[in-house]
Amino acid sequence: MASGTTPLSTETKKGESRVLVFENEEELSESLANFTADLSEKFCRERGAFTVVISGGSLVKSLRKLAESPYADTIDWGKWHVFFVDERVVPKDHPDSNYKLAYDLFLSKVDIPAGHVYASNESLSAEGAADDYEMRLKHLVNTGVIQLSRETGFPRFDLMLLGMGPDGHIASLFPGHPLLKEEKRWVSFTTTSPKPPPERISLTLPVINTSAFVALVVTGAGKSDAVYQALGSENGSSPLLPVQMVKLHDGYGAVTWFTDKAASSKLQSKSDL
C-alpha cells in the first residue's frame, strides 16, 4: 500500500469492493499509477495486451503520473489499447470533448499507438456514434483485443477508470435516467443528458460491471454527500446511485475507491463502510 494511504477496508474479496483515502491528490495519483502499473503488467504478460477504459473529468488529471518516471519508462504502452467509457458528441477539438482532455493531459504524453486509441465518430449523430463504437468493440471482440465474458456475454476490459460527479453519476449515467436501465446494448446514447451537452454515448452499466477490474477516482469536498451515500449510509427507501450500481458480474477482480480526505470526510469510521 503506498505511503499515505488510510484504508477504510482492510480486506479485498473478489467482487467486492475496497476504499483507500489518501491525505492529498498527489499521494492519490502516486498510488493510482502504481495500481494502473501493476495490471499493465500482469495483463501484458498473460494476454499480450491491456484494454483501458477512461472516463473525462478530474480522472484524466489523476492519470498523470503515468506519464512521469518511472512509469513512462517501464510501462509496455504498445500493447496498451484505450477506450473512453463516454462521450460528449462534440467535435474531438471541442473543450468538452473527452478524448481532447484525454489527449492533451494523458495521451499526448505517452507512448500509445494512436491506433490504438480508440475516440468515436464525431461525425455522426448520437445514436450513429452509438452504434458505430459498439460495432467497433464487436470487432475487437473478434479479433482478440478484447475479451468477452462468457457469464454475461459483454465485453470485458481489464481495467476501467471512473470518476464521480457530485450527484453520484459515472460515465454518462445520471441518477434516474433511463440509460441505467439498458440490458442489452453495449453502448448507448442520450439527447437529453441532464448535465451539458445533452448528446452524449456511453457505454452500458453492463459492460462497466463486467470489468476486470474497476478503479473509482474521487476526490473534492463537493462530492463527499455522495460519497457517504454510496458508502456510509443506510439507504433506506432513496433510490441507488448510479455509482453504487458499479458491482463486478464476473468476480475476476475487485473495485477499489480512491479517494482523498475530503471527499472521504463524511465516512466517521470502519463501520460506515
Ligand SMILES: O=C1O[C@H](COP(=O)(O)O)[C@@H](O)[C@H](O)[C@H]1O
Given for the second form:
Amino acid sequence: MASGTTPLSTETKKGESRVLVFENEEELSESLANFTADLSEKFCRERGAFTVVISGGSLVKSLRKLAESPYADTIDWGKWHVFFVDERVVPKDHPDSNYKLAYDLFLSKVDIPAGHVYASNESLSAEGAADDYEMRLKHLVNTGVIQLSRETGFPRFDLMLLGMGPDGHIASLFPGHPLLKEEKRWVSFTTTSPKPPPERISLTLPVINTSAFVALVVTGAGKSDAVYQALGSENGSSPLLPVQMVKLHDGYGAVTWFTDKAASSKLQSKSDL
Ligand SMILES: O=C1O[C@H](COP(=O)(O)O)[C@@H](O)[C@H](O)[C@H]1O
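Form predicted in complex with this ligand, following the form predicted alone:
Everything in the complex follows now, all chains and molecules, and the chain you saw is the first one.
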C-alpha cells in the first residue's frame, strides 16, 4: 500500500479478514483512496482495465478523497469500469437511486468515460432490470472487460467497495432474506426488501465472493453491534449476518475492513481484533 494515513490498529482476523481501525472517517477515507489507487495501478498495468463495483449508502461519501489530489490526477480513469453492487428500482434522478448518489458525490468529479459506468435500466421492472444487468455483465465477460473465474464460473471483479447496514446487510442482501440463498444467478431481484424502497436488484453472494479484492467500509456507532457480531470473540452462536458470508473463493488477498473508532468501539479487547 502506498503511504497514507496509518490505522490505529491492523489485525488479521482468523486468517481471513484484515481489520483496519482509523481514528475517524476522514483518515479512513484517505487510506481507502490509497488502497484503491494502488489496486487501480496494479490492474491497469496487468490487464489494461480496472473493474470496480461500488455500493450505495455511506460508502459513497468515503470515496471523496479519490476525486482529490493526488489521486484525481494520477489514476488512469479511462481504464476504470464502474458497476453497482445493488440498485433500487427507481428513476436515475430519484433521491433513493444509488446511481444518483454515486454520480453526485463521486462519478461527476472524476474522468471515467460515461460509457464505462454501468447503471441499471430504470425503465424495467425489478425482474427485468436484474435480467438486463446480468446479460450486460455476460457481454462484458465475452469482450474481456470483466474476467471470469474458471473455478466458480462467476464473474471476477477486480475490486468491490461495499458498505454494511446496521443490521449487517451488504448490497441488497438482508439477514434471513431468500436472496441470500441464490446460488446460480449473477444478478437477482427482490420486491420485498425490508429497507425501503422494497424493489431492488443485487449482485449475488457467489459473485461477491468471486471478487479479487473486497473492501468493507463501515463507519459510525450505529454499526458497532453488527461489527461486534461479525468480528467479536462471542460471535459463534447467532445465525450468520450477510456480511459474515463474504468469504473470497479465490481472491489474491483477504477481505479488508475499513472501520473507524466508533464502528469498532465494541471490539474492546485485543482478542476481538
Ligand atoms: O440500502 C443500502 O444500504 C447499504 C448500507 O447503507 P449505509 O448507508 O448504512 O452504509 C448499502 O451498502 C447498499 O448499497 C444500499 O442499497
